[in-house]
Each structure stands twice: as structure tokens, then as C-alpha cells.
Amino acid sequence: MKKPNKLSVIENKPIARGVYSLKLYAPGLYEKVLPGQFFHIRCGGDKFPLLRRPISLSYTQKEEGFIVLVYRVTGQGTEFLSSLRLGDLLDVLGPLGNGFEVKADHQRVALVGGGIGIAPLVELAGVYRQRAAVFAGFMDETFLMEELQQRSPDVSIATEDGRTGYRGFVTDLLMQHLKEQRPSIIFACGPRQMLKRVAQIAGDNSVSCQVSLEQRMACGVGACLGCSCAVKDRDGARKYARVCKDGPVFWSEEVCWDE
């Protein structure tokens, strides 16, 4: 059983409307975390005991021993996180969960992110670099573009209002890309409807695909079953998996998308 760590806040800054980048000094942890894993963070301190919040790794800065987590303020817990300042200590459990598959023989990969789901793809882009084509989708305001472009020379942006890049859905860019070249695998993170569409596109084009599911969590270690989701086993039989323990990354064909 993993034990919580007390990590020091190095920086906690807004990078878009309601979106924050939290940099933590994490000696001994930054080398262990894999792309797609998450940290379970205690929110509220002693005054406001709330459930921990799962925040995915966005990227590491190994030279300095930092990990960077990117989150959107959506409630009391993340509101607490946004109030943290330099030097504050944060109770952090992790890294937890199963991350994305990292294999040297993937010669060309496609990374597809939507909204805050773009954050976990930054570290993965740093793994594959020139082999990664990155597709980032937003409603309007963009973020983490500099970090992605530092890691991959092939970054495409879609915004629903047309403010930046392609006007439309990020899955449109993925479909166009697949007409031009075939990646070894697709990695995706974002809203469920976007992931469902990515899974369909991958299936139609016979490309392997891994998706990172977003789910409300309580314990974060697989004990409470509060984050269970419907999946299929190898024989196609329906069962339930724990997003925190069995995921958050699953093969797209495993997921029961309509449940």
C-alpha cells in the first residue's frame, strides 16, 4: 500500500480561464511516474476534510525533480488547490493507476486530447517526440501549447469557435491524419463522447487505441469500487473494472461506450 508524501509547492499559476498548473518538488517520485498515471491529492487541509482529488500527471521536469499537474477548478476541492502558494505542503498519494503503453517499436503515434484531457498527453509527447502527431481540441481558449510544441514538432489545434487553428472537432483532424498516414497506435484523453468517437475512428481504421477515462473517485486504490465502469473481457462478456486501479488507461475496444 502506497503511503502519502508531503510535497512542496513550487508554483501554482493560472494558465487559462479556470485552469491551473501546479508544480511540486517530488524527489524520488518524478522518476517513478509514467505517462497516464495520476496522483490522489488531499484537499482542504485539516479545516475542510474533503475526499482526495485525482489529478493526472501532466509532465515531469527531471533535472529539477519537479512534477507538474494541470487541473480545472470545478468545485470546492479544486478551489482549495487553486489557493496554494509557494512553500505550502500538499498531502499526495501516488503515482497510482495504469498509464499509457510506452514501447520503443511504436514508430509513429497519434495523441488526441480534448480540454483538460490534453494535460496527461504532454509527458507522453515527450516520450515519443518526433514520432508523435499531437491533436489538441478546445472549446475556445488554448493552453499547454508551448509545452507540447517543445516536445513534438507536429501539433495541430482545433477550437470549436475557430479562434485558433481548425474550426471544428479535434476528431476531424484525426480522421484527416489517418487518410495521410497510419500510426502504430492512438492515445487519447478527454471527454467521454470524444473518446467514444476516437475509439470508433480507430476501429474503422484498424488502429490500436488506448483511452484514459475520466471518472469520479473516492479511495483511488481500488477498495471502494466507486469508480467502476463497464468493460468487456477477451470473450466479449460484460464486467466491471475500477478506473483507479485497473485504469485509468484502457484499450478502446474494452470499454462499453454506451453504458
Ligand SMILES: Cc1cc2nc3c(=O)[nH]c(=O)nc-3n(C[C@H](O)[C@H](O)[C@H](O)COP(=O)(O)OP(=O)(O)OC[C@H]3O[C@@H](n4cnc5c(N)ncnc54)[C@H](O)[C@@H]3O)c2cc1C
The other form holds:
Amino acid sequence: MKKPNKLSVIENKPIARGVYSLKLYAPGLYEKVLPGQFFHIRCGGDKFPLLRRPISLSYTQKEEGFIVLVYRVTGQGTEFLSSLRLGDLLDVLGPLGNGFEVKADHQRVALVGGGIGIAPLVELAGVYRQRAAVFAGFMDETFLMEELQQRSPDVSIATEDGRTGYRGFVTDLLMQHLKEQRPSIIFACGPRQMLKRVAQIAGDNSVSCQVSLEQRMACGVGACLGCSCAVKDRDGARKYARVCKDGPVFWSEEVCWDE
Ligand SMILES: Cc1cc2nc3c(=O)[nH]c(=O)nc-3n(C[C@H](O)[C@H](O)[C@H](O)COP(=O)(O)OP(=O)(O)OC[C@H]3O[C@@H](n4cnc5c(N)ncnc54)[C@H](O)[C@@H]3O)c2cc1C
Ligand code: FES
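What would you give as the form predicted together with this ligand, now that the form predicted alone is on the page?
Now the complete complex, all chains and molecules, led by this one.
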């Protein structure tokens, strides 16, 4: 059983409306966390012990021993996170989950993120660098663009209101890209509707695809079945998988999208 770590807050700052970047000093963790893994964070301290909340690694700063998590404030737990200040200690369990598949023989990869789902793709862009084409979709305001562009020179942006980049859905950009290039694999993270569409596009173009799923979590370590989601086994039979332990990253054709 993994033990939680007490990590010091180095910085916690807003980077867009309702979106924060939280930098933690994480000796012993930053070297072993993989892109796509997450941390289960106790939000509330001793006075107000909420359940833990899962937040993905966004990126590491290995020279300094830092990990950076990027989160959107949506309720009490993330509101608590936004109140953290320099020097506060945070109770963090992880890294947890499987993470994205990283393979040296992937010559070209496509990374597709929607909204806060961009965050876990930053570390992955740093792994694939020039081999990655990144597609980032937002409703309106963008964030983490500098961090992505420092890692991969090929970043395309879509906004639904057209204020930056292409006006429309990020999946339109992916479709256009697939007409010109065939990546070895697509990695995607974002809202379920976007993931479902990415999975369809990948299937139509016979490109392998991994998606990072979100589910409400309790224990975070595979013990309570609170985060089950329906998937298919190799014969197409329906079964349940735990997003925290068997995921959060799944092959797109495994997922039962209409659940
Ligand atoms: C593996 C994993 C990685 C994640 N990584 C990130 C990340 O990097 N950055 C980030 O901002 N968020 C991430 N999330 C989502 C984040 O965990 C939730 O937004 C957070 O738990 C909400 O807690 P809260 O107490 O602030 O809000 P709550 O009061 O618990 O919920 C507020 C609203 O968010 C919805 N919600 C809560 N938890 C989830 C969830 N797990 N999935 C979908 N909807 C949820 C609720 O239904 C409700 O509508 C991740 C979730 C998972 C499962
Ligand atoms: S949250 Fe308990 S099994 Fe996943």
C-alpha cells in the first residue's frame, strides 16, 4: 500500500479564469512519475477532511525536483487547492494509474487535448518533442500554450469562439491532419464527448488511440470499485474496469462509449 507524501507548495497561481498551476517540491516522486499518471490529493487538511481528489501530472521540472499540476476550480476540493500558499504542505498519494504508452518506435504521434485535458499532455509533448503534433482545443481562453510550445514546435489551437487559432472543434484539426499524415498513435485527454469523437476518427483512419478517462474516485488505489467504467474485453464482452488502477488511460476501442 502506497503511503501519502507531504509535499511543499512552491507556487500556486492562476493561469486562466478558474484555472491554476500548482508547483510542488517532490523529491523522490518527480523521477518516477509517468505522463498520464495522477496524484490523489487530500483536499481540506485536518479540519475538513474531504475525500481525496485526483489531479494528473501536467509536467515535471526535473532539475529543481518539481512537479506541476494544473487544475480547474469546480467545487470544494479544488477551491481548497486554490487557497494553498508558498510553504503549505499538501498530502499527496501517488503517482497512481498506468499513464500513456511511451514507445521509442512511435515515429509520429498526435496529441489531442480539450480544456483542462490539455494539462496531462504537456509532459507527454516533452517526451515526443519534434515527433509530436499537438492539437489543443478550448472554449475561449487558452492556457499552457507556452509550456507546450517549449516542448513541441508543432502546436495547433482551436477555440470555439474563434479568439485564437481555428474557430471550431479541435477534432476538426485532427481530421485535417490525418488527411496529410498518419501518426503511429493518437493520445487524447478531455471531455468524454471529445474523446468519443477522437476514438471514432482514430477508428475510421485505422490509427491506434489511447484516451485518458475521468471518473469520480474514492480510494484511488483499486480497492473500492467506486470508479468503475464499462469496457470491452478482447472478445467484445462487456466488463468493468477501475479507472484509478486499470486506467486512467485506455485503448479507445476498449471503451464502451455509450455508457
Ligand atoms: C484520473 C483523473 C485525473 C484528473 N486530472 C485533473 C487535472 O489534471 N486537472 C483538473 O482540473 N481536474 C482533473 N480531474 C478532475 C478532478 O478530479 C475533479 O474536477 C475534482 O475532483 C473536482 O473536485 P471538487 O471537490 O472541486 O468538485 P466536486 O464538488 O467534487 O465536483 C464539482 C463538479 O465536478 C464533477 N466532478 C467531480 N469529480 C469529477 C471527476 N473525477 N470526473 C468528472 N467530473 C467530476 C462533479 O460531478 C461536479 O459537477 C481528474 C480526474 C481524474 C479521474
Ligand atoms: S476509486 Fe476506489 S477502486 Fe478506483
